[in-house]
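Take a look at this one chain, the form predicted on its own, written out in structure tokens.
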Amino acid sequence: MFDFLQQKVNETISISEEEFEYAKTLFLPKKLRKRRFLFEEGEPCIYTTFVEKGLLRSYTIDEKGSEHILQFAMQGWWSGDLYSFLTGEPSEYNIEALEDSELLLITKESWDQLLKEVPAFERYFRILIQNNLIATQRRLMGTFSATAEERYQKMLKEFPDVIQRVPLHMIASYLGVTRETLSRIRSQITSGS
């Protein structure tokens, strides 16, 4: 159940067998069915995840009932509330299993070991964290300047598989447009518009 965290994991640092093995023994798998939540709003978000398997989303739900979804986590991907894990205050989001799914868990009690043990593995996550810190910019730039069209076409770029696994309501709330108008871009890209 390691193996897809072994090549992530290698993909962007080097370590040994060794320290692997040891990492290993930090993480807690778990099974998540479809329609199942990590952890809803108001809870603690107690562990940070990696998706060896399936597909998460991280959302929220105003006032008015309306959800916004943050992120769609899929294999290979990290999904929690840092923020929240960070400081052991209730989080804002819900992250719910959109596919059965094989997740790798790891406690903010955990995390700080392998951090202190593997220092690699401090390397890892504080190029993870940058990288998602420029994602989420240039994420909320995109909400700015760039329409609706243009966030669609640049999620069917950068995101095709889940664009093929999420239903049309959820990408049209990632992307903060009514299923109505993402029908309509859809429409005009298929006929060439």
Given for the second form:
There are 2 protein chains.
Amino acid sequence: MFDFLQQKVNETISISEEEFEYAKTLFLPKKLRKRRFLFEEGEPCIYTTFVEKGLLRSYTIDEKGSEHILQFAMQGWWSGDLYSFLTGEPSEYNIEALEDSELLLITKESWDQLLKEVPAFERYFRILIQNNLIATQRRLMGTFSATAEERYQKMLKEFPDVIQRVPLHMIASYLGVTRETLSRIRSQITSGS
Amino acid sequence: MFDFLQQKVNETISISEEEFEYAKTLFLPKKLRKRRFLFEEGEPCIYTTFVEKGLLRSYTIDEKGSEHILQFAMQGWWSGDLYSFLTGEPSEYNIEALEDSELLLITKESWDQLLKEVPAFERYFRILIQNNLIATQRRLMGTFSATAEERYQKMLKEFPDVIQRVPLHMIASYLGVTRETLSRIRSQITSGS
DNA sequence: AAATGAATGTGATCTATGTCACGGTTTCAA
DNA sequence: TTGAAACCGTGACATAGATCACATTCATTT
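Structure of the form predicted together with a further copy of the same chain (previous: the form predicted on its own):
So here's everything in the complex, that chain up top.
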């Protein structure tokens, strides 16, 4: 059960067998079926999760009823709503499984504990968050300088798997356009090549 | 010279006097006059900087010649282009002083050293990056769900000082709109209230 | 103090994308 | 296996914001 976690962690930092044994005790395994929620809008995201298998998303719904997807998550660490996790404040995000998923959950308390007891994990999360920040900055700048089509093409290259596994209207809301617009972009691409 | 740095760091973590003395040796002080560049597009951002005084920005120029501002920086830590700093790759960003500024610079090597020798700094940067990620995610979601005017209003509340100190066309490019659009938004706001 | 360049405002268009509306598939749970 | 959702495509129209063009004011340098 923890093999994949151990492997992933060892890709970035090196920790002793003993330290990993300790880490294991802090996790709560959980299976989440497709279309079920880990957290719904309004509740605090009390866990950060390691996704072993499956696919999830975090999204909000605005006043007009439109969905806006912050992230898709698969194969690895993911804090559905980092702010809510850190502060315990209620989250504006819904965290939903898009496929039957297997997760390892850890509470804020255990996580604090882990970073304190095993400094290598402090480093590990610093690096994870760093990469996430870089990716988010890129995405942000993309929304300013690239057209909807360019963003879609970029996503096709970067996350072809997500695009295969997720309905079109979710891709659209991840890109920040309506499903109609993405539908048109897509038919235009296929006709033009 | 290092007082403000020490104060800032102590707001989030606690380090010994000795550790701080060590940290001090790693910094390179630098004054940068208004409209001068710390790094220009194409060069690697070999320093991450602590801003003691002044105001800077990181921005790119796209194929059409439009500027896009990633960040403004004042009073505190700032990695102009985090990706370039970490990898040593040439940056697409220009790092420019918008006011006469006083900086403390640190190279990637010294920074690695610092995080290794003083684990509290590992923690410190994890927290900084974390906060930056949260802010960037918010800004990203804002570009999806809010109109240009709403984003401007939000920025007025969050960074009134930046808006005072920076020309309008830069605010516009930070918000992801043209200067003309922001100009109209602004005149509409003042007339309407 | 002149002069050059930066910054702002504003009108007249243009365009990418949103909105609304409808019909046809596919998926999935009972 | 059937009915209800979810999903996708596409036309007609609306609109926020972009582009282009020009005039005015402000700042900075010599």
